[in-house]
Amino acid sequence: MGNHTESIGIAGAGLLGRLLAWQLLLRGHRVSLFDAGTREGIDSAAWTAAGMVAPLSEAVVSERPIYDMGLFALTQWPLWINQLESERTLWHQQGSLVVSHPQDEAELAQFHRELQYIIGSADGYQWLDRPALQNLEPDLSDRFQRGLLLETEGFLNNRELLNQLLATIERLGGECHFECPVDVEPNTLYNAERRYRFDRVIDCRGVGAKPQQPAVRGVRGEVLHVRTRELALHRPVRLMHPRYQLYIVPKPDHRFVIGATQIESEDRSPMSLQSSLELSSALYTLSPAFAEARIVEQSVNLRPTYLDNNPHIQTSDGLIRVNGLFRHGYLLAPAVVKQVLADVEGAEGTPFAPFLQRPLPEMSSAPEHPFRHSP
């Protein structure tokens, strides 16, 4: 740690903003947190997200450093959760399952080949035959003949985590300003009413930073929340399909989060009929017991990213900009937070610094595919 503490203003109270505020307060810094939304954080991508920490699942569609940072997350999240001392269970690590229907077996086999190629070993995952699948998740459809258990993956009770982080920030003396949009300059956060001066400013507003950072783009994601007492799942399940990869994540109170869509659009309007039908029909094929599940929420949000779909940290005198977590928020947050803390305190950089601190990609036209599905 550096030899002095600082006053630090943080713009954006999503996952990164709350984690940074908490960790900086623990290190003795004075922190003020600002957000345009409400204290619950319901407008943030972190609230809408499923909260998965799934480095193996993401390895086949991301650059190698994303996988490496995900492995770090699997060790860091349990430590952080223990620090928070929540009365509720916030962290689950029973692995995740990847399955396919018999007619889509080639998709599962291809996923396995790519995983082998990228991580170079069979550590962390294993094949399960039909009886083993049924033993692990009895309520899954018995149509699945085999699946991959990704043994180390985990997930968070993300909404309760956001609430717990805020409560801890306030208990530690952090100053919080909600429904208070701000823009950023070195050492300054400001709006039409006031200018706030700090030793350092950290901008982690996600898509909210776009007016000042045109390189940021939002990628639309849509999820369903359903509730049913007819079945239980103990870990996330991914369903491989030629057109999309659906995921379902169990949550408290007999609730499940289901998603798959990734749309190159910054439209925040309600979920499309197509997405609703595809998510619902795929969910039903995972288990017919979902037929009587009640849809309790349909959520849409924008994942902040750059053209290379990778995170970037830009550090200058009095200002750190951190953005671009894309769909990897909970996966990458521990590594990104550790690097920002090192930048603030002048400490030796983390092993992820060369990846995170690269120049932003050149702006160009939008990606060619206006609509696609991915995990």
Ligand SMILES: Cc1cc2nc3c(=O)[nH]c(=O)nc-3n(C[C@H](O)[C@H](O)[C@H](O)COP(=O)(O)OP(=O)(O)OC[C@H]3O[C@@H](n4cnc5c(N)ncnc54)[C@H](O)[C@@H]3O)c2cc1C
Contents of the next structure:
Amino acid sequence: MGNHTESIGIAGAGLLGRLLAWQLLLRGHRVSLFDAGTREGIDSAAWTAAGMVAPLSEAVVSERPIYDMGLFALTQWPLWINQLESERTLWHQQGSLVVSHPQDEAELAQFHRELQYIIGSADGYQWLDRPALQNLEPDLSDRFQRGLLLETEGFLNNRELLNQLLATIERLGGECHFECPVDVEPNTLYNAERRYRFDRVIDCRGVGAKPQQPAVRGVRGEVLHVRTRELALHRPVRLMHPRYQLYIVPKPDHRFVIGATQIESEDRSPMSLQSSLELSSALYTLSPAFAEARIVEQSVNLRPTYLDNNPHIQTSDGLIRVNGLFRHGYLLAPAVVKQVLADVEGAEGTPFAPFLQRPLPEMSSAPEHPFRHSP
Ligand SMILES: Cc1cc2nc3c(=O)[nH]c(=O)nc-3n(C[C@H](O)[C@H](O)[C@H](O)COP(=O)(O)OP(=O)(O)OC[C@H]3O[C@@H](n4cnc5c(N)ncnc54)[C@H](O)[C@@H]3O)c2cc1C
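What would the structure be for the form predicted in complex with the named molecule, rather than the form predicted on its own?
Full complex below, order starting with the chain above.
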């Protein structure tokens, strides 16, 4: 970086806001972070998310650059996690499994064909037969005849990550304002009480940016958390099904996150009975040992999304807007954050700049690849 350091105001302390605040502080900038919600971040999509970093799984429902940025994430997250020096394990990378019940085998075969078509090689995934599946995940139902192991995929202990990021930001001298909603204009964050001036501001408010940026929409997602000591999983498992796809991600303290619905609605009200039934009955078919699991949380949030379902960075004098990470926040954050840092410092852009800095799609143009799955 050059010698020039700036005062930077960041609106939104979800995933992007925390990562950017941390990285900017490390580079010597003075950072103030504002969030409408609490320190824990429970209002952010980042808190509700399952925290998977799954470029292959997502490749079949997105444009190619999402996959490329996802591959970058698989190398960047371990480096960042090392820098955070957390006592708890924040990053796991033992691949993920994709399975289907025998009657839904066509869904799994189609997923495999799409993966081959998009990635163009068999790098990073392999078929496992029943004994190999049982060997890898002994607690999975033995009804699964085969499965795909996506070898390189990882997942984060995302809630602990948010916590660690905030602790690190404060240790580095970042100024944090919680329960302090702000609006954004070049060089300024403001609310009814005060105006705060900076050399530059960065808008990371996710769906909260919508009143000022109507192109952002929220896409509702619901997840269930259960706890049980009856079984263990070592990696995320996706279940292919004709009507819905479900994933289950192991978390600390014998907890599992099961998700997620994807509904075109900005309703943040509690989980519907239908979603709860679908998620929990699919979970039960992964292993009957889940029958006695305790439901400890039902969580609902909105994924911040533009019309083309892709992320966009808009840079102008005194203001950077970064938004639209949709269902891929953890997958895309490393590439997006690196590009914003390059913009702040006037450095050469990343290879992802042409994709990330495209103009926002007009309301009249349809998305190139509408999504089909609903994990
Ligand atoms: C159910 C679900 C599951 C998901 N699973 C995954 C997954 O497995 N892998 C993956 O890669 N992605 C996943 N995602 C997507 C991921 O969570 C998002 O893409 C990511 O959190 C977006 O980051 P962000 O920082 O833009 O927004 P957020 O994380 O939503 O943060 C925005 C922050 O802005 C704050 N804010 C809002 N308005 C204001 C205001 N006026 N002033 C100040 N602050 C404000 C909010 O309180 C919030 O803290 C999932 C999302 C959901 C909902």
